[in-house]
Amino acid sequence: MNAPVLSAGRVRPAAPVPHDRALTPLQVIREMGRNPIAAFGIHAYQERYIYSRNWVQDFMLVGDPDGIRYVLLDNAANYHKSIQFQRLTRPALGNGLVNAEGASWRFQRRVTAPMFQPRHIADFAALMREAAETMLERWSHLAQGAEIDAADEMMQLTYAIISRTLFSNDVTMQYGKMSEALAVYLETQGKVSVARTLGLPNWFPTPDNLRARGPLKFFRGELMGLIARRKAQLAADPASARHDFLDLLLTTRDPEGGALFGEAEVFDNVLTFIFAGHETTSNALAWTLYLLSLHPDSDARAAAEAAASSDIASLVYTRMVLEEAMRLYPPAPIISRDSVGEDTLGGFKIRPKTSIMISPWVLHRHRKLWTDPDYFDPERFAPGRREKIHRFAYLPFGAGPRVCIGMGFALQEATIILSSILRRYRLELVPGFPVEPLARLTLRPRHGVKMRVFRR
């Protein structure tokens, strides 16, 4: 069951009942395919370790904070990036930041991390403002009470701000056409699918590869086709360089080896970072609106924050909202990785090649680890209490080398945009209206998030 529930007077947000009965490999591969979230059984929210045995490939799924820190910092260099989560990114990302290994994941990351500087993600802050006003502007000609899809006007809102700060706004890929293009993507080559599970190649003309040509195209052209303006206006004028994300790619040579990113590299970030960089943070969004809207007290106690004072660092109970909504809506649901060589985990003997799970979906809301796990309570994240938390229980950014390097872009983006809306409107699912969370690449309401629009 996915929509809200009621119980002992509190509202149990919409989530996918554990089953109750082990599943078999069959069912599980079909099932991870439908929505990876539905497939966990309620052992994997009570057990530390989950390890099998099969003819499909060896399987391990981690909610032992110790042994996830193990994996993702501890030991990384046995667990990289896993072939199925490759088959899912390659056909888009290619081998950016995302699916890079060893030396390559190094020079990228060496090479981006600048842009990603405190003080440059400061420097964005009237930029964000700037586009969340322009979109509180068009809201301000609706009706008392007018329906919105405000999954949808997150998307629109992050997809700007991610033109606007890290491409100078020259990205010209048009909003609408953009997103069905993703979500066609993100439909048919998102997902675990039997043929992917057997190693069917990404050109194999299944139903799913076949529908995903015509997307791939459309971000190819539209993409190489800005690379290509801005090589181009650096050439003819070195001056009118804009310091950019992309003039980044395009200019800055490796600290340690002088080298510059070929074109496929500048293609394959280029794309990464347009997708992640505007697509979780809105679905973020959306989750902690469809929370608060489920939870008055909550949306009353942020709303007057955001009232009293628009500088970040005092918007600490929006925060803790924030937070605690993406523990029960991580952006990145499951994280998954392939053990190169033998290893012992959590007392059990690995062999290579072994998928190792850590989701960040089971993780937050284990029986073990949290109280009351099913239910939105931000005082989880309250000062003096979240930093009790163990640093391994809570991933909504990943951890260890590979966390996520836009983590402090999103969060002070969320920040801004979320209590810009709740200075200035109030938000209320659409009565009857079905959510439910879907796990394709990042974690999206399926049905998008209907809501009516207020004026405070």
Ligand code: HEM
Given for the second form:
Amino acid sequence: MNAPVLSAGRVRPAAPVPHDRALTPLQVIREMGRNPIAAFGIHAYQERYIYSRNWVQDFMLVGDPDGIRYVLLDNAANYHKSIQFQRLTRPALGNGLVNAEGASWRFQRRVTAPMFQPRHIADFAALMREAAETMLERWSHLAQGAEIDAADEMMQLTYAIISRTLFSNDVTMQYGKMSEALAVYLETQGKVSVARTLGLPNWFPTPDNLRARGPLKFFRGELMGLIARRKAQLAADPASARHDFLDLLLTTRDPEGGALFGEAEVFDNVLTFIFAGHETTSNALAWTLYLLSLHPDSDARAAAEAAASSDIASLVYTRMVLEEAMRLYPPAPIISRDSVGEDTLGGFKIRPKTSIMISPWVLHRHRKLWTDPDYFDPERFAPGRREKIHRFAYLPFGAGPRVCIGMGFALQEATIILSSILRRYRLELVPGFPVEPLARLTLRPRHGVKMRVFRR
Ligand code: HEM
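Alternate state requested, the form predicted together with protoporphyrin IX containing FE (shown: the form predicted on its own):
What follows is the whole complex; the chain from before opens it.
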């Protein structure tokens, strides 16, 4: 059951009901392909560790915050990005920051980190506000109660913002074509399949791999053009430098050795930051708007706060709402690692190449960690209560050395966009619209989120 359910006067937002019997390995693979978050049984939400061995791999789901801390931080060197994750993302994102390991990862992180320092992010606030206002100006021409797809609107807006802030608006990939290509890529590559579990390479002509070729060709064609144009500009006139993210990728030298990024590394990171930098934030916002439409009191309180101030630091309730929305609908629902060497975790002996899964989706709804885990309650994140949440029990942005580099950027952007919308509009879910969370690398609403827009 996915639709919101009214129980004892409270709304349970859309989520698959965990099944109460163990699935066979084949059923798990099938369910993982359909929708991974529907594959978890009730035990996953109750146990601290679930360990299993099958004919393909040793596997462990970790739901213990201390165990998660161990994997992501204390012994992070022994837990690399998983092969499964790499198979899903490598065809598009290559060896960019999300996928790289070791010295290559350290170099890429060092080069890209300055762009995401708080001072730099604060400079982006005006561009973020401007982009949000452009969307709202378009909405102002809509009739009262007109229908929009909030998921699509948020995607369009966050895409415009990533293009403006990191690439000085030079990304010429048209939104419609880009989002269609991205949707096909995620649908065909962003899931576990039998072919992938068996380790077939991505060039193998399965129907999914064949369908993914179009989007990959499109991304390559569009972005290689962007990179080549910028390189030529910089070479012809170094004073034309915009000092944006693309310039940074093209001109920063590794402090250890002085090397520049190669062409492949620049391309991989351009695509990595376009994708990682807009799709997740967009989904966070779409889920937030959905939740607010189910909870008019929270909606009214956040709207009143937005009307009183636009200063980000004073939008405390807005931030609580966003954090609670990312608890219920974490835009990155699964974080996975593979063990490199032997280890012991939660009393279990871990062999090399064991697949370790940490699922923010499961963790954020864990029966032992949260009260009424399936219900929306922003008060969990109220100042004073927020600090009592275990750092490794709430992981929308991951943790440890691989923590999301764009966390500050995303939180600022989401706060600006949400408060700008709420100040002027109230959004109502179209009655009966089937909202369904679907995990495809990110957590997307399968059919979008159809909403009616009302001026306040
Ligand atoms: C609400 C929005 C966002 C969410 C929920 C989110 C979530 C995450 C998570 C969970 C990880 C860690 C994955 C792992 O440990 O395996 C991550 C990494 C990453 N994120 Fe985000 N992200 C968001 C926004 C952004 C933005 C705005 C950018 C860039 C502008 C970005 C760029 C990245 C990159 C490049 C990494 C890889 C970092 C590394 O491995 O060193 N993300 N993100």
